[in-house]
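What follows is one chain in structure tokens, specifically the form predicted on its own.
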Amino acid sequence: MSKPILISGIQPTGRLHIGNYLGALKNFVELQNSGKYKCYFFIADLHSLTESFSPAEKHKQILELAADYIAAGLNPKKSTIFLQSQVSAHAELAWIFETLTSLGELKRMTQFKEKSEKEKERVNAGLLTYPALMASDILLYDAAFVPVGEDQLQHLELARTLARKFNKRFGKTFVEPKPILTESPRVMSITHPKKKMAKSEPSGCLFLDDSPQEIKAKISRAVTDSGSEIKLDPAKKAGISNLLRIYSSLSGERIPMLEKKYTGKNYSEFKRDLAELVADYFSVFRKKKKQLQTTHYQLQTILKSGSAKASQIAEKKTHEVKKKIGIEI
């Protein structure tokens, strides 16, 4: 019986924090690990062209994402890694999909709305399809499972909405996809423990390739809260909160155990030791990302032959889909 598949992906915007890795990248080396899937992760390059970005800039981000992705842990002997737009059916098949979607869709969507608001005079179109886009990434594989966080869930329900319509329209063609959703809670801020952690705010974020130095300097100068119990009380106590999670991601002990094991000790103590867990949990990656960020070839080549075994794959579904809808030829 084979395995169903899988697939996710990251867009290329910058370097990665430990939100990133919390919230997707720690999970797609576990599930590509636990064996049960036949897996694909691409690097989103296409969607993150919504974003203000430079040539050569954007390539760089490309290669860097794809070394982050090894340096996790993704095997291309394991998993299918690849570019986005090196498979030319996600843009082909996300047109079709724009068609069969209403613009009232489009707009209720969250993200979009958010974005929206805060740049009224430079949205573009592509925030605004960029729902169909993602359907399109994967519903062109057959997709049974994606792993998803909370702030993407409402844009996996239009690519289910979508594989119905086409499949009433058309004919069984589509498989409904189903989310997986990260157990890691949302990582904050370490500067602003309220805002999500984010790159546009470089103080507050943990990246992964930081350095033990940098690590130590940043959660240092966390953001804690008034008195010196060390507890969870995320209303009350925003700071240490998001610090005792970010805690119990990576050491693998429960919150309450961590409570315990800090009762009676200040705060200076207790981000000492983060800051060496985090240093300690990222020193591999660090080393194997350094390696990998001087072979770009070795990089480019497991993007492109990850890109070609994806094309096959995609270009069958695109054939299909036009022979459904009539204009294959």
Contents of the next structure:
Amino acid sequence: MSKPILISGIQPTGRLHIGNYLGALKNFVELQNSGKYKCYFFIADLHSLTESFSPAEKHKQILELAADYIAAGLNPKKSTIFLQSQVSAHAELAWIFETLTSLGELKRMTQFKEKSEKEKERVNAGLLTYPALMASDILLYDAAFVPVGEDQLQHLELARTLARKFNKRFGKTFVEPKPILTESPRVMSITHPKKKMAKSEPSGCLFLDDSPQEIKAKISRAVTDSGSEIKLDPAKKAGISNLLRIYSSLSGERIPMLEKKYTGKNYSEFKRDLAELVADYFSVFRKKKKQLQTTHYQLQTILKSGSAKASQIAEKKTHEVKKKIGIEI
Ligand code: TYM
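Can I get the form predicted together with tryptophanyl-5'AMP (TYM) as well, since the one above is the form predicted on its own?
What follows is the whole complex; the chain from before opens it.
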């Protein structure tokens, strides 16, 4: 029997933070290495055009994300790693999906509401139609599984709705994808622990290639709560709970074990250990990333060959779609 298909992507908008890692990338690598899936991982550059950018910066961000993928353990021999814009079928099918999606469904999306509220003057139409493109990314490959963080669940739900809607109207064509969440589907900001860790607030992020000194400084400044107990209590102790979850996800130690280990110890001892853990955990990553970025050739080759492979699958699917909706001659 052929393996189930799995796909996910990340936007190239700068350095990855530990939320991207614990919610998504760490899991991409584990799922790839499990050998249970046929995996596709892509760089969602078309999505990232919805935010302001310069061409030189965008080019750099794409190659940087490719380096992040490989340094974290994605392997082009095991997974198809590609650049979204190189596979024109993504934009093509997205248009078709836009015609099947109501304006209301798109306006209800939390991400659209938040981003359009922030950028009142510069809300582009792509920010609104974004989930139709995301549905296209997934449905083109018959993906059964999509590993993502919690903030993407609403978009994934639209992909499921579109698959059902299309299948009902034009005949069975698409697979309805299911999300795969990690144990840390929503890592919080270390400065505002009631808010999600996000690139838009860099001071609240631990970046994967932060130096050990930066990690130490950031974690020692991380907002904790009154009291001194190291205990999971997201409602009353949001700060320490978030740090405990990060610790547990990286070390593999369960939270009750950590609570026990730190009984009678204070926040600063816990923070010192966490900073050491984070710095050590990403030390190989930092080295590999630097090495990969010395020459772009290797990264470009990986993306080109992955994109050629993905195009073959995606084009076949768009042919099928065109036929089903009656626009093929
Ligand atoms: P993006 O680029 O914003 O984020 C990449 C991945 O990181 C997860 N993530 C988090 N997980 C836990 N805690 C956090 N604080 C946190 N912040 C981000 C995201 O949930 C995501 O999994 N729309 C997507 C990219 C995309 C995509 C797709 C994903 C485009 N097409 C098709 C899957 C399938 C996005 O903007 O993710």
